[in-house]
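Take a look at this one chain, the form predicted alone, written out in structure tokens.
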Amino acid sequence: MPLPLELAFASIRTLGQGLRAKQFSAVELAAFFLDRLEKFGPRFNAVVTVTRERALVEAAQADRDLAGGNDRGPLHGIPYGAKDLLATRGIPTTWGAAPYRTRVIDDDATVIRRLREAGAVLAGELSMVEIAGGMGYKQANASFNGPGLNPWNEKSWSGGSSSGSGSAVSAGLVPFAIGSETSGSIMTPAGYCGVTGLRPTYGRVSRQGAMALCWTMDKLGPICRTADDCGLVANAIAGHDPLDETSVSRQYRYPPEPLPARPFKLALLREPARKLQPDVQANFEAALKVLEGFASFGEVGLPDFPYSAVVGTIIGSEMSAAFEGMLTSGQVWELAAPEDRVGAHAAMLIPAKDYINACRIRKLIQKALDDKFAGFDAVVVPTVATVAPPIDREFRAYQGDFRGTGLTVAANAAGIPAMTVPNGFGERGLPTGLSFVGRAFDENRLITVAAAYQEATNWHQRHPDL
């Protein structure tokens, strides 16, 4: 019997009480997610590779496991997909550029094995933005496979550089996805396509396998339908890894422990410079007054830091250090957005002074943010400014003067933890997204408050009709 159409856009949870009420199996859920990616994923530009007979094996047995009463947890048997700069053993990882597109990296990133481990099944894996956005594009036509449309807006980008786990999870074709940032890449997808995505601390997640781009900056999360899942996901691929010396021996663990009692202590930030385009400023005003149901406000401003630069030289430094290869080898101009072509050479003249100062400035950043930050539970912001841009639109040139808080590169300079959420609609029926961010190693209270807030809205609960 086919599956309905409804569990495409089930949580993760749910997806797990059918499969132990034997309402179908890990096999019969694997095919009818692979059938979506190969479906609607080319319509989307959002999947590279639709892993078929790996999914179908792991499936089986997850099948096999939960007969012999083998229970891997809340994501066995749960298919999900995979940003196309983690690696995949007998899969090629393209990471997104076309001097890459046949390249196979005969290993499992540590995230993947951890997924493995706890009984998840990998689908497919899924579009990005070329170099994962660190050669300066600027318009949504930066990958060789298309530009990431948005499945609420087929004519708008679905966001970057994690363009496919954004629109994958949006459209149902799988029930979560890995994404990674290093300076808006999970926030800004999830954001634009109306899901729920989790920018960890920086060292939470190991790197190990993954492209860098900045190893300084660069964050594994998850992308998924709610605050919850967000949780589960993280569960399994959080916790210290030997392979990859940045991430911290701290142990993670999901579900919280209980918060103090509520209400809940938020922040809104003191910055009367920001402009905001008038849906998502009304869509923002409206969630504070859900938010005031079951939390109390204060008030705090950003430390005056040049956090763009900062942000800016590192990326830029440690980009140039692990791809000068591509440069010096001619590889950079078969990428696709011709901005990236020679947007790295001028990185390449970073002077090292200028490298240090900004690692020595985030220092800073981070003790600042976090005295600011202490005794809130988060700190709430618009997630982006604006909708989601038209494909065919440099970004700047429409987004003119709306401006965001600057509060995600100043955390992402900082390394500190954010959650982003939908929260209503605004141009060309396309979503908006409210954002909690918080202090180092607080992952736990921002999904609690985030779910709290989905506990008292449905705006995660809808999703575009294909």
Second form
Amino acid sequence: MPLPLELAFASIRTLGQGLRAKQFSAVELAAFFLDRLEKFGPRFNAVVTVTRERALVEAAQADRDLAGGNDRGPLHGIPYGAKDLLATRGIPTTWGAAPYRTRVIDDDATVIRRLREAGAVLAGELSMVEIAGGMGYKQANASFNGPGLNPWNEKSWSGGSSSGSGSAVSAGLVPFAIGSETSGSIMTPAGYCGVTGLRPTYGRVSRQGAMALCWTMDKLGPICRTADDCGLVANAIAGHDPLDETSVSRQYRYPPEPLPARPFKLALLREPARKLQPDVQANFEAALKVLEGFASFGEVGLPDFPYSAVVGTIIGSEMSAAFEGMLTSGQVWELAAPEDRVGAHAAMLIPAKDYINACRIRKLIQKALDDKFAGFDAVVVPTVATVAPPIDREFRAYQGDFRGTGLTVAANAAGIPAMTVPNGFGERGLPTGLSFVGRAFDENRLITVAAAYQEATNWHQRHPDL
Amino acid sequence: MSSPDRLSRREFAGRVAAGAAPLTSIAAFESAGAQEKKVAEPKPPSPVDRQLELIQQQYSDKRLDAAALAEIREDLETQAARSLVLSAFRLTNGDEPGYVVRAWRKDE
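Same protein, different condition: the form predicted alone was shown, now please give the form predicted in complex with its partner chain.
Zooming out: every chain and molecule, the one shown earlier first.
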């Protein structure tokens, strides 16, 4: 008997309860999501490879383990998708780029291995912007398998660079996905697609086996249906890895003990967003009213630093070292977006002093933001200033005068965590997002505050009609 | 805060260039007398011109057409503007970059 449609949009805990109550097996659950990936994945350009064979083997093992009393925890038997920059044994890892469309890195990234050990089932490699957007794409058609389309409005972008991770969770093709963020690539697609995303602290999750765009800024994190789900996934993937020397030894446990106490202490930016799309502004104000039910508010100012110059210089410099081979080999000319084909050339000439000065300023940014945010559980801002742009328009042309707070760039420079949750809808029926940004290693505070918001609202339970 | 986060590459480059104009004007004033005596010497290539030429040499490709070079020039102008911003930021000699570097030896 086919599984009910509502399972496509169920939380990890709900699916786990169903498995343990023997309402369905892990193999049946995997087959259910594999069918959805195959049916809807191409419609949204969300999937590169459906890993049916591997998924059914892993799911059968999960069933055997559960029957034998070996319960691996909340992710046991739960299917998921991985951004296609994570190495997966025996499966192409394309980095979203035509030159690598058949390349197999015959190893599992640490995150993939840890999820397997937690009993999760890899169901698909999900689409992404080519080279994680490092070449400076300006419009949505920047992946070898087409632009990521938004399940809420298929003429709109899914966001990037974790395009498929956002759209696949939004469309109920997988219960959760792994994305990556150097500067915005988890938060933006999660926000645009109306799902919940966690960008962990830099170093919290090993990047071993992940494509390096910028060694000193790349982070991996989950995109899920709920804040609680993000905590469950983070619990499985966080922790020191000797294969990634930037991974930290500081322990991570979810659920946290003790829970951060209510009322939560939240902060608004003293200099708020310059100009938000009217729906984004209205939904943000409505969300603040909900938060007032269990939080007090203060204000912080964003310290005065050249965030954009720092982040642009660091990403450009490290990208130029990581991908010079694409220029010398001529592979850049195979990229989908015309602007990406020439997006790395100038970066080859960034002076060493600029990179080092940017790194020096970054260290000051880290201290200054930590000082500002101390005493608060989170800073609350809109995730993005607009809803997702139409698929056929350049991002900047659509954004016009609408501009966000700049906290995304600042927080990525500092390597501090953030979480986005859906908080309503805007033009063309597209979701808007609310972000909580915290101090380094404060993921559990962010999750707890976001979970409280989700207890008081039902935006995260809405899903597109497919 | 006047963060350049919200500016396009061109806007950002333009504003920084505008900020640097007084310095350029002083230099131009000081050299004006000397230039009057010379007859229409060709204008020396700008740093961005030189960088663009270097890129064409180093990463030569027939597909680097006028449109491609215009995109690269824009990126170079952005980088030059960022460079000015970074150099203008006050740092002390003790401000280190914060590298993560560890001595390494293979486990025996």
